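Encoded as structure tokens, the following chain is the form predicted alone, with no partner shown.
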Amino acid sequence: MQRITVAKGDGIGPEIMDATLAIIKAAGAQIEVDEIEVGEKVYLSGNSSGISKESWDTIRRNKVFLKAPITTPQGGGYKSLNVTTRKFLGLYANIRPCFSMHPYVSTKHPKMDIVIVRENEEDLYAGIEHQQTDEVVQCLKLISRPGCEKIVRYAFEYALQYGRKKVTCFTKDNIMKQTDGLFHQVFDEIAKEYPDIENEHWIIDIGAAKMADTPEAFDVIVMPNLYGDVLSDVAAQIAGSVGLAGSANIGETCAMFEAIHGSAPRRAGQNMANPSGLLQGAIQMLIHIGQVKVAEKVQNAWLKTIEDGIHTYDIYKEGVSTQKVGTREFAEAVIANLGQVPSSLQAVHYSEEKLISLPKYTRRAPAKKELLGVDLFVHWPGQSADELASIIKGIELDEVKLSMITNRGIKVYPDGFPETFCTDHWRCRFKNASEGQNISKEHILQLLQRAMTANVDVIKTENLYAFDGKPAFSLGQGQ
């Protein structure tokens, strides 16, 4: 008997999960259900976590969290508890498994049946903003070696364990030389140990295009958070519907399971929603917790239900369902149909090492670092990059001297051109005047002083490292 932690949600939340936790039940799952109270009335209450210290404690009891969707109130700070929980319970990849139910349901793409596995934890979600200047605000994209390395072995195993042919990577590297460098850089030694599995690299934006228009090119697609995130949900609407497709949280000790649409509480108390997005986000669970043959049992009689035609409204269509029922006679139809498999769909058969686990990271040697110069961000409202530049230099040092500027990352000076529209947030890079010489943080300091006797505002330092003799900055656009 596994225990579990279950959070029924907002909107349309508690109805499904009430339809779901039917189903699997009627099956033979074995599990005890703890819930809590997790959400809009949490962060309502003054709580703008959404979730209490005594609810964490449970779902870290049970390390087995089935969420339904939440409402996260707009605006005044509050931050997603999807996020959240993600981050602090250390769950790094999420699993979206996303293929078309032709022709039952409807889609372009009958051929479809791919995977995304998403890293889930950091990237520009790590959610680190500041407004810097009047008008410019940043937000920092944080790559790790470790979290690239468990995501990328995970998406690997994934494919080994359940018989898939190819993992793809996608990245925006050709721009974001360092982040998505160092994803594809991992991605490439960690495919040479799996020799037996095709491995292929794509730039994002064509991936994207190539993926909406023949998605049955791939098959396990590995990708950072936000990528992971937006084209999950443009996979699971091209296969049918965003409502139909649930997703895993993988950690190292806990799990969560979820269906990946919203709360749609327009859609709330009417015996109207669809399940099956947290229906198919608990068969992952099944499978997680050991409880494959119940697992396998839920998902053919789900599919034999849509096979059937017995639809909820949102997938429901004349001439092809044949009865357009609710969320509980839609469970009462999956329930009846236990035990039994589709016969035009491919029916499941789950194999009993379905587990997968990976070895701890572990820590490479450190590098020899070297600090090859400073970049100084400054806010200045002015327009001239050579007047801002004229102003710079009277900070120099003697063996630290301006050698750049940049605006929002392209080149202004020196040799910047007129036509380049120039914000007030402005990159100032220092080097050591002899080529191929180091600088010390006392120089950083030294310049920071003068910065500040000269009125000049500099809001933000980023050192300039080489790591084992190789630069690891990006130059200036133009540069």
The other form holds:
Amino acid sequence: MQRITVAKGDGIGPEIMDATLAIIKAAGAQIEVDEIEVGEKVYLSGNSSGISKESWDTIRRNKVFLKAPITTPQGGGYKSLNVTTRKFLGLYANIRPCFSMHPYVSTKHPKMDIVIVRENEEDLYAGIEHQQTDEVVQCLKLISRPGCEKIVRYAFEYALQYGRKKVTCFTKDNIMKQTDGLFHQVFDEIAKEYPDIENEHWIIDIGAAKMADTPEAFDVIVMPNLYGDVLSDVAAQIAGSVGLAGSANIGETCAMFEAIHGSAPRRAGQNMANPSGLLQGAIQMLIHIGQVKVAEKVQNAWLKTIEDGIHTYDIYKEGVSTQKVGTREFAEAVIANLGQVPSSLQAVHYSEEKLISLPKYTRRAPAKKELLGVDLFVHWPGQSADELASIIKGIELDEVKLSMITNRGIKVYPDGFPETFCTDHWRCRFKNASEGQNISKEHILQLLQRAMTANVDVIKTENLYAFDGKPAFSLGQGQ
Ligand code: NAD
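What does the same protein look like in the form predicted together with ligand NAD, given that the last one was the form predicted alone?
What follows is the whole complex; the chain from before opens it.
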């Protein structure tokens, strides 16, 4: 018997959760449910996180959380409970299978069967944002080696467990050579440990276009957080409907399972909503807790029900569907099909032996780190980079000189183009006057002191390092 935490959520949440629990219990799931309240009511009671401390305790004790969609009230600084839960509980992997059920659910891609493995904690979703000048705000994109290793390894282990043939990586490392570059590099390293699984890398733009056009060319696709967020919705939609997809959020100790759609408030309380997305999440949960045969039974009964043409309004189509049913009736039909397998759609077979468990991350020996220079970011309302350069040259030290100024990444000094549009946010790069020599932290303090005296508004600094002799920062565009 496994204790799980259940949140019925808002809008259509309670109806689809009742339907989902009824189906998996009828199939023999050995679960005991602790119900917690999260979402709209909790937000509106004055708790801006949407969840109480007692509910956190329950989630952490049970370690397995099945969550219906919730409504995040607009405005008023309410924090997204999904993002908070993923990060608090270290749910680093988001797994979203997207497959078509042609000809029973309309799709332009009858042969599509892909799984998006999305990194779930890092990237721009660290949510570290600042306004720095009148005109410019920034969001820090953080990518870590442990984050990359865990998600990429998870993708390959998933491929092994589910008998998949290929793992594809999507990044934009032609532009973001450090952040996406690390993700790609770790992918190449870990792929070598799985010689039986094919691997490939696509630049995200053309990869996404290919996925939307020819999804049957892909199998498992692993990618950083933001790309995964966007493309997993695209994949679910082109497979048939976002209403049919579920997702698993997996961490080292806890896991959360859900539908990918929202709380559809306009459909709430009418016995109309399709419970399939949440049911797909629950099936992933059953596999996760080792109740693999129950998961298999539910999935086959669900496929049979879709194949029988018993459809809720969202996927109902004259000529294909045989009955338009409500949430409850759909659940009853799935329950009646338990023990049966689809005849035309591919029946599933889940293996019991290979539940995914990853080795603990081991930190590498630290690299030799050298300070090669510093970028001072400056708020300056002028227009001419040459004029700014003459001001900035005034704060140079004997050993540390201005080597370049960029504006939004593009080099504007020396030898900038007058056509380049400039904002009030400038990066001034300083390096040792003797080519290849390091600078010291003391030099940075002296530069900042001189900047302050000269009324130069430094809004932040970034140190320029080399790790094991390899410069680890981007050049200016056009440099
Ligand atoms: P939504 O997914 O709730 O609805 C989009 C459309 O799909 C609507 O037309 C809806 O009727 C339909 N739909 C969604 N699920 C369906 C189902 N199971 N059966 C039949 N039709 C279904 O997206 P939205 O309208 O943008 O958001 C509504 C609320 O949900 C917002 O408050 C949003 O913050 C929240 N939301 C929550 C989650 C979550 O908890 N995981 C995810 C996304 C959105």
